[in-house]
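Below you'll find only one chain, the form predicted alone, shown as structure tokens.
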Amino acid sequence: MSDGERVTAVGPGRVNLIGEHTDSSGGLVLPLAIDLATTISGTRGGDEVVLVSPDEAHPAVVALDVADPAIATPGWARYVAGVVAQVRPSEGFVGEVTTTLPIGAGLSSSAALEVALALALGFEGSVTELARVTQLAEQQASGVPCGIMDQLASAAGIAGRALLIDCHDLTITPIAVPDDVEIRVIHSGQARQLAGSAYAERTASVAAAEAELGPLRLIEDPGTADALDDEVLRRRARHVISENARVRAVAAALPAGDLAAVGEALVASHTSLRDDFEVSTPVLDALVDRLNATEGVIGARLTGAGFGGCVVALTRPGTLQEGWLVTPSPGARLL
């Protein structure tokens, strides 16, 4: 692409219908690109990526030689200065982001932000590659030791298909989305923040357990984790093992229309993040439990990290009104 000529990248959005919390540790996730998304457009040229954004009083501006992203600013340039660090484009960028993804609601706003810039600024690779990139991005801009989901599930995304994705060995396995159910995204009202909360304390607490069992991702009873001597271990770890064999089960239900055991896991889900895992807050809950309590709704849990944000519900069409309607959309993309 010559020097001025116009780009524009869309990095999807996404959601994770089952599987929170495993991805640090090479466990199993459900996600699905949405079709709420960033879009980036501009021109390549110049010694610096300078962009704008309605949603951002102050423009991002990076130069190509960024050392240390996370002391960028404003805030919201450190993502963009992640991005840069890990692609080193030979070339600066001048352009505008567009969003219709809510920020900080749990909808992976940020690696929407990451994925659309790589491809913008250049990078050439498999989306595997590119998930990789932007993950390294993401934690170098936020601290946060997450795992690979969020940029894998937006740069891989396939039209009315989940991805069952195996985080240890990044196999992706598109799962199909019954047409007669709709997945709606609702907010809780409670702002999350990711990079304040305990997130880093839950991936320790898991590394730790794996340290005395061996990888979780390995093990199928939860009961294995009554083995540990620390209660809060032990409920980590009874999680994530729980949570994998919770996605397998969704993963062979969805496709065969079994809605009803579909239902089941993701209430179960919801209250092992609840009960053992300890991300949820009573806001969530209340949610949650309302949800469920709604003729039409098939099953309903926090999405995200958790520590506010938003609930996905899987429900009959026409069931709710609120939050946001979103599909199974394609991945990453140059216009």
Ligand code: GLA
Second form
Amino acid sequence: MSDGERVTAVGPGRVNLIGEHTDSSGGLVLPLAIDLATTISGTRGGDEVVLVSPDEAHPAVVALDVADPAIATPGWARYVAGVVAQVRPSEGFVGEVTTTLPIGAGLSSSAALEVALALALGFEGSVTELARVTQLAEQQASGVPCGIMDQLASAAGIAGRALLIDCHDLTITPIAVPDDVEIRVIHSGQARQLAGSAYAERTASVAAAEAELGPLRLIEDPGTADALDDEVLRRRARHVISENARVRAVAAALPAGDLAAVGEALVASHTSLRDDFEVSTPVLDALVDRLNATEGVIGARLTGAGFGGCVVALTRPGTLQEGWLVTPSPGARLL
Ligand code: GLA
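Now that you have shown the form predicted alone, what about the form predicted in complex with this ligand?
Below is the entire complex, every chain and molecule, led by the chain shown above.
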């Protein structure tokens, strides 16, 4: 690609079907890239990355040798700076960012921006390398020790498939989503609160449980957590162990069309996130309960980090009109 040639990169958002707060301990997740995405279009050259967006009042202007992405302004420039600091492109970029994703709603608008920008800047590694550098960019930009799920789902998406990701070795198994199942994402109306500090606290609790029990991803019986003296750590570990088992169950039941088993696991996941991992809110609980009581809903649960944000519902076709109807879509790419 020569200087001055137009470059267009697309990064999709993601929704996680099941496997919440399991990625940081190398567990299992089942997300998919969705058909709502961020597009970056522009030209390479110069010694700055300059991006404008119709959704932002001020441009992001980032020097190629940016030192501390976390202090870049305006706020969205932190994510741009994070990617520049990780990719360290040899030349700058001037372009525009547009998105069909709701920003900050829990559909990984930041991961979509990061993976699209890394490609626009000329990053040439594998899909897992793309996910790794953009995960580090997100961590640097936000100060939150997030796992790899969001960036890997956005980077590796496959049309018509959810992605069973083993977050320990980063192997990806495509899982067919039956044609007669719709995926809806519904915002709770509650902005995500304390997501950063509480997320870091939960990750630390899981690490503390692992210091006593060993890697939770290798444990099959949730009762193993009973060996922990600390009552809170016991519940945190029980969530992670049982959630990994639920991901396995859904990855088997979904392509087989066993929707009763899928629904049961989704409902159990929400209960575990509410009671054992304690990342739900009364608003999310009420929405999940209403959806799960609706005829035609296979199962609904909070999706993403929690503390507000979105619920995912799997339904029979045409059941719900609210929220976003999303379809499993290809991952990040240059057009
Ligand atoms: C956020 C993080 C992910 C993952 C989820 C919870 O989206 O970025 O890495 O941990 O929360 O499953």
